[in-house]
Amino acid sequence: MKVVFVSSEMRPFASTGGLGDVGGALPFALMGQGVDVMRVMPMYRRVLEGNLQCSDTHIRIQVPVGLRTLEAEIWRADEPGPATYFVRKDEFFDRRELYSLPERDYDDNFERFVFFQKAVVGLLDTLHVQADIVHTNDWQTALMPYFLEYGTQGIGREMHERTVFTIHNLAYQGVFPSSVFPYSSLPYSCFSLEELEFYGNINCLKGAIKRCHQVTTVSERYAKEILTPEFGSGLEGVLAESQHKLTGILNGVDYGEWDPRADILIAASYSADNMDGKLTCKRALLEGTKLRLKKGWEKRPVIGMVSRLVDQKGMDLLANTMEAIMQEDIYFVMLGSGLEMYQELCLSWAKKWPERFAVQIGYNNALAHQIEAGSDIFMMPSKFEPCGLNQMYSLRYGTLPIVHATGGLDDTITNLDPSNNTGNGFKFTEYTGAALLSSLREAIARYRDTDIWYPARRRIMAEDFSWDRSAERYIKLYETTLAQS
């Protein structure tokens, strides 16, 4: 089976979050199970500055974008693993950020990613790639089914590939004014109510849902949630019409990177059989964030959080409950960035409780690992969460998560039940500050009972959320797609 995986980001080359994690890990897991995988992504400034081995293939693709014909340079990663190609066009991709400036999206995002997707089609034709499946991801690659059918000039192409499209977060749909549609070179029949048109605009995500042979999203619960008005972001009707081809497949975890037995970014290694290193990691985290190690510090639970500071991640709940949270005898360590009002709020908490609350604004991969290893409890109160990865990282690090019962959080976390030695965390159903506080207080009470906490901690570290399981499900989906007439 030949699969071409097309994504706007992939770790370690360039990533903003979960999409990049999937692009970095899933193709390797597929390859490990016998699939022939090729990857394609844009060559951003981050790729060029990342000290990764890449070389120019000297392939040049002529790409029509509206009235212009632009040249795409094709580069390739000189790295082991799936063949990974980059589409280089500095006019579009040599920028500080991938999609947006702090205050707004790039004005030419539609043009940028039309160019990228057409270049991918041109590359497949130039290399004579006989792909069985083209697997695309999110709005930046949502028009691939159209370009595979109509070609780069919109006049038709002999399409033999089957297409799978993964929705990583339905809230980001790639909506653009109809005035930019000519950049696509697609027939105007594609800009219709049955295809890309959505309240007078272009909706890239809608087009992919309509055109792809199979649509997936990143957890089973989220696949059901997006069929409702609450989570459907206006596309619940379109998704309901395509429900027969909608599947939820939970993302996996790269245990090559996230495993306390071999994590070089944490203060001490540890395992379920020997947890001594976790206390060392806890001390290092507190000292590194300049929190006070007063007598009995090891008995005070550390609450960790690594998150974007936005409403989706539960920051509105924390804003209303932090006073009550900090009345508990805890430490709280936070890492993240997002809306300026929440960044300033977090900094104000650090000033108010300087001995017990620490925050670092921005992203720091080493600190993210150290928070997972050094915390006792991990906080993920997301309003909605298509999949979530940190709760699965936390399990491997023996750090019990507190989550809101939504999306992938609901699929992966079950309430701790000491009576029968089951459960791996704490889950609240109502999205309220009172429900969050109740879960936190239960977690603190369980933490203080070492006869409950220590066995639970060892047990959750053995749970398997590896990419191998997810890859098996994708392969079955690919096989089903190929078997369809």
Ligand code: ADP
The other form holds:
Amino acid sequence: MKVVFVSSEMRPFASTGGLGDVGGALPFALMGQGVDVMRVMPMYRRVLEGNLQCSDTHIRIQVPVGLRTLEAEIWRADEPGPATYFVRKDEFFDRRELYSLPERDYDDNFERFVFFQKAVVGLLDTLHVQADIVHTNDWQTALMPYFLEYGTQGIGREMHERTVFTIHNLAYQGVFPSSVFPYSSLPYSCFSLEELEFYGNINCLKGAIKRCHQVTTVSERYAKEILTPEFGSGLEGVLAESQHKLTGILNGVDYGEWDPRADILIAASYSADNMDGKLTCKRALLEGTKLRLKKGWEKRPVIGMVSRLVDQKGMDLLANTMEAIMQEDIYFVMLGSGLEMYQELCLSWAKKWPERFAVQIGYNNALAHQIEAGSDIFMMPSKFEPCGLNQMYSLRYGTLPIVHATGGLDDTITNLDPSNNTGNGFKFTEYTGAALLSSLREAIARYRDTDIWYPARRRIMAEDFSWDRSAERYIKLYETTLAQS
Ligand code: ADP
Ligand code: GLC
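Could the form predicted in complex with the ligand be given as well, to go with the form predicted alone?
Next comes the full complex, and the chain you just saw is listed first.
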């Protein structure tokens, strides 16, 4: 089976969040199960500046974008694993960020990703790739089924591929004014109520849901939630009509990257059988973030958090609750970037509690690993969470997560129950500060009771959320859709 995986993010090349983790790991897991995988992503400045080896294939694709015809250079990674191609166009992708500056999205995002997707179709045709499945992800690649059907010029193409689309987050739909539609070169019939049109605008996600042979999202619970007005972000009706082809498949963990036994980014390695290294990691984290190591620091729990600083991640809840949270005898270490107002809020907390609260604003993969390893408890109070990866990483690092019962968090975390040695974290159902606080207090109490905490840590470290299981489910889905063709 030949699968082309198209994504705007893939670790380690470029990533802003979980989509990059998925693009970096799922194709390898598919390959491990015998699938012939090829990946394509844009060549951002970050890819060019990274230490990764890639070279020019000298393939050039002519891409019509509105009235212009632009040339895409095709580069290829010289790395083991799935064949990875990059679409290079410096005018569009040689920028500081992937999609936006802190103030606003780039104005030409529609043009940029139309160019990228058409270049991918041009590449498949140039290389005569006989793909069975084209698997695309989120709004940036949501128009692929259209370009596969209509070609780069919008006049038609012999489409032999089946398409699978994964929704990683329904909150980002790729909505653009109708005035930019001509960049797509698609027939105007595609800009209809049945296809891309949504309240007068173009809605890329809607188009993919309508057109793709299969639609998946990243947890079973989220697959149900998005059928409701609360989580559907206006697309619940469109999704309900497509329910027959909608599946939830939980993401996995790349244990090659996230495992304290072999993590080169943390101060000391450790395992369920020998946890000494975890204390070394805790000390290194506190020292590294300049928190005060006062007497008894070992017994004071470290709450860690790594997150985009946006409403989705529960920042509004923390904003209202931090005062009460910090009345507990804890350390809090936070890493994130996002909305200016939340960045400033976090900085103000660090100023207020300089000995116990630390924050680093920015994207820092090494520190993300060090927080997973050095914390005792991981904070993930997301308002909604399609899957969430850090709660699963936390389990492997023996760091018990506190989560809100939503999406993938609800599917992966169960309440700790010492009476029968079950559970792997602390989960609150109502999205309120009081509920969050009560979970936090319970976590702290459990932490203080080492007869409960130590066995719980050992137990959660043995849990297995590897990608193999998810890859198996994707392969089954690919097979089902191929059988339908
Ligand atoms: P989302 O994709 O919604 O941001 P996920 O939990 O699926 O949430 O994935 C987030 C990923 O991004 C994790 O691998 C996490 O460690 C990483 N991450 C998020 N923010 C940062 C940051 N500021 N620095 C480093 N890594 C980060
Ligand atoms: C999105 C979601 C997150 C998910 C990730 C990878 O960014 O917000 O919950 O884990 O995609 O699928």
